[in-house]
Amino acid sequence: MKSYDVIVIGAGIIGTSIAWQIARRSTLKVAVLEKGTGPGEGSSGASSAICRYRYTLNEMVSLARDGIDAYQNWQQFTELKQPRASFNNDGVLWMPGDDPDWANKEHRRLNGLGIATEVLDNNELAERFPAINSCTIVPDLIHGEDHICQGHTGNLLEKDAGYVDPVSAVQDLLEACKKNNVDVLFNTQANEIQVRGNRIQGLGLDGGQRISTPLIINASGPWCRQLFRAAGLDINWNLQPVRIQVIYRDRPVELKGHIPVTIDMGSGIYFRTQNRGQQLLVSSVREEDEREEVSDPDSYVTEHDAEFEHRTLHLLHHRLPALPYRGKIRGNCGLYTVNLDDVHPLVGPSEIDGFWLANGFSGHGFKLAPAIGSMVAQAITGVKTSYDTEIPISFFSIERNPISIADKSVLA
């Protein structure tokens, strides 16, 4: 029977995270394990891999602010001479709508925090970023009605925000964690987890093989509740996998200058460009969206809704008005897994011994997973280094009342 220090369960951009944030800073044996054949099969891969700061919580500002570091420095951060993903800088802006200061507001606190931003209005806005339409006024969805685009207000930039490959990032903490004598097993699910006296022995494998270990980190994602299950924990949280909806389509050339990353608050739509800036990906930002459940993670609708597209465009073409009426539309469907209590994840400790959760991120977990992986493995380790976090794990406490917040969506 094989025997590890520490097991990782689910290898997308958390718990490769973990699993390569605890083997840079110590001997301990771990092992990581992938139900799915490859890489970027599960959440992670159908991530928008968006790297803003912008948070109503400042710790959560702070988090961001650590994570996106190790991504800006991703060569350094990996150890790889030639690592797959990079750091697409291209901004991130914020169109607050109607609300005259927003934009003024965030921008002295996110200042305040270290954060790199600037105010816009809508002059400055329309010579940076040409293609974009500055209109207050959000679009008449259920009428189709035409409006004259007018409006005033301040926008934010994030001035070193931007976006990864999702896909690239995973692979690239894969390469290290092995290179650093991680053990990586795709096609191996946990079937069992075994508890003697409340504190793990090891966990079963589909076709039979134990394997032993004093510690299991559930980093699994949508499938996360089958472990607490199979561990026998009844956590006091409702975490769902939810399905999300994106929306891709070629960029034509009508669309001039440069395109940063877009939240409209507005009108409830984020985009941004992808492929060298020759595609668009459209998504939603309303709590609404993200609040369809899933039953079975192995099995939900991949295709997006036709009217999920309509809707989604419709705005698009309203903060993009040069983009014209043709070129082919593609879609796709991932998963969230969404702590709906919060919408902040669970890590840490649970009250089973050695089974600690990194669970529910709610939308937030890919911008976030370097320094939440920093947080487990200096809980875990007791040794800091760099790329570090100072926001302590109890504050995603398993333990913790739930975070009083009024927005609860992607956005929070």
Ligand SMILES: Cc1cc2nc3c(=O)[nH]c(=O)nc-3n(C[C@H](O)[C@H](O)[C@H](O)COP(=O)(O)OP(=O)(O)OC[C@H]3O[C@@H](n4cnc5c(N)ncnc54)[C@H](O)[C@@H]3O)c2cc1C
Given for the second form:
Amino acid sequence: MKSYDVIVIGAGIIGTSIAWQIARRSTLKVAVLEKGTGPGEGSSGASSAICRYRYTLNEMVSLARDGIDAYQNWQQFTELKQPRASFNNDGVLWMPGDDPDWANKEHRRLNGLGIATEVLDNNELAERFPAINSCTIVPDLIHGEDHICQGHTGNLLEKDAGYVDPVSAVQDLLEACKKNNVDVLFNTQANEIQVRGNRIQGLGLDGGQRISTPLIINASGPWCRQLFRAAGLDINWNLQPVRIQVIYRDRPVELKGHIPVTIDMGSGIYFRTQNRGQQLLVSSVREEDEREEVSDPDSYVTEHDAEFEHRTLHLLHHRLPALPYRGKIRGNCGLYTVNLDDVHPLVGPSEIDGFWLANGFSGHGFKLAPAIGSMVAQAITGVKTSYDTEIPISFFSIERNPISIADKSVLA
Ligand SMILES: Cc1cc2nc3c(=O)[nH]c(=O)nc-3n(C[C@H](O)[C@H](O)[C@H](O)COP(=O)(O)OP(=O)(O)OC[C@H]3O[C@@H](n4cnc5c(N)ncnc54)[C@H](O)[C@@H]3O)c2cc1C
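Okay, that is the form predicted alone; can I get the form predicted together with this ligand now?
Next comes the full complex, this chain leading.
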């Protein structure tokens, strides 16, 4: 029977980050098991992979900063000569709707935490990003009434933020893992978790083989509840896979100038470019659009809805008025795993000795992944190294009381 010191279940961005962070600081024998045929088959492959700093809680800002730091220095972090992924430093523009104080307040707070931001008024916005309309009125989605665009507010620009291609990042981490003697096993599904006297003994695979290990890390994304059940773990938290829709359309020549990643808080959409600026990706930041529960992550509707397309594009046309009403629209859906109790993940040991969780990352998991890997690897190995986070693993403990937070959407 094969045996490992640590088995990570799931080769998404969280599982591969954890495995790499353990491998780069220890000689522990680690395996990553992935039921899919290749990288990025779960949430990570569908991710918009936006790396922004602003969160409500300062601890989350620090974790985002630590994660983004690794993505910005990806070659050094992964120790690969030619990594596939690179950081697209497009900047992230927050448009707060008609709240006149929000941008200045957040600018002061984030600067205090070491994040480079600036506040842009309407004129500065028009000069820097001519394609973007600064209007603070939310389009009327019920009656479709037109309005005269107006309003003045401060907008917040995170200068060092951006995005990464998510599948390339997972591929890089897998390569880095393999170079450091981590066994990466695709087409390998863990379906039985062996526990004796409340201690992990090992696991059983789909094909009937058994692997022995004292430590399993559940990084199975939207499938996490299946492994809780397999381990006989009954947690007091409601981790729910939900369907998330994303729309893509080509970027026409009419849209001039640089378009940063934009979070339109008033209207409830976000968008960014990709493919060297040639394509637009747009999705929602509304809590209502993050609550379509999916009972089986292996079977859900992956095409987008017509209603979502109409609403989202209507809001996008308001924000990018030069965008013509022509061009092919495509859509795709992926899964968030939302912790319905406090919208923050659960990371660390469970009440079963040797069964650890890294689950419930909603729309945050991509940017946080290097920092989550760091906090888990520090807790397991006791070793600190470069790109480590100072936020302790207890922050996301399964034992915590739910974090009190007003915004329960992806903007939490
Ligand atoms: C549409 C969308 C947009 C997003 N945008 C952003 C964003 O802009 N910024 C950001 O930071 N985050 C974003 N996220 C969130 C982020 O992508 C996720 O939080 C993150 O990818 C979760 O990674 P994971 O490794 O936990 O899960 P996954 O990527 O789902 O990986 C889990 C893996 O486990 C495997 N697995 C499951 N069960 C088993 C088993 N029993 N045995 C073996 N393997 C198993 C699965 O096949 C899967 O590959 C977005 C997510 C979506 C869906």
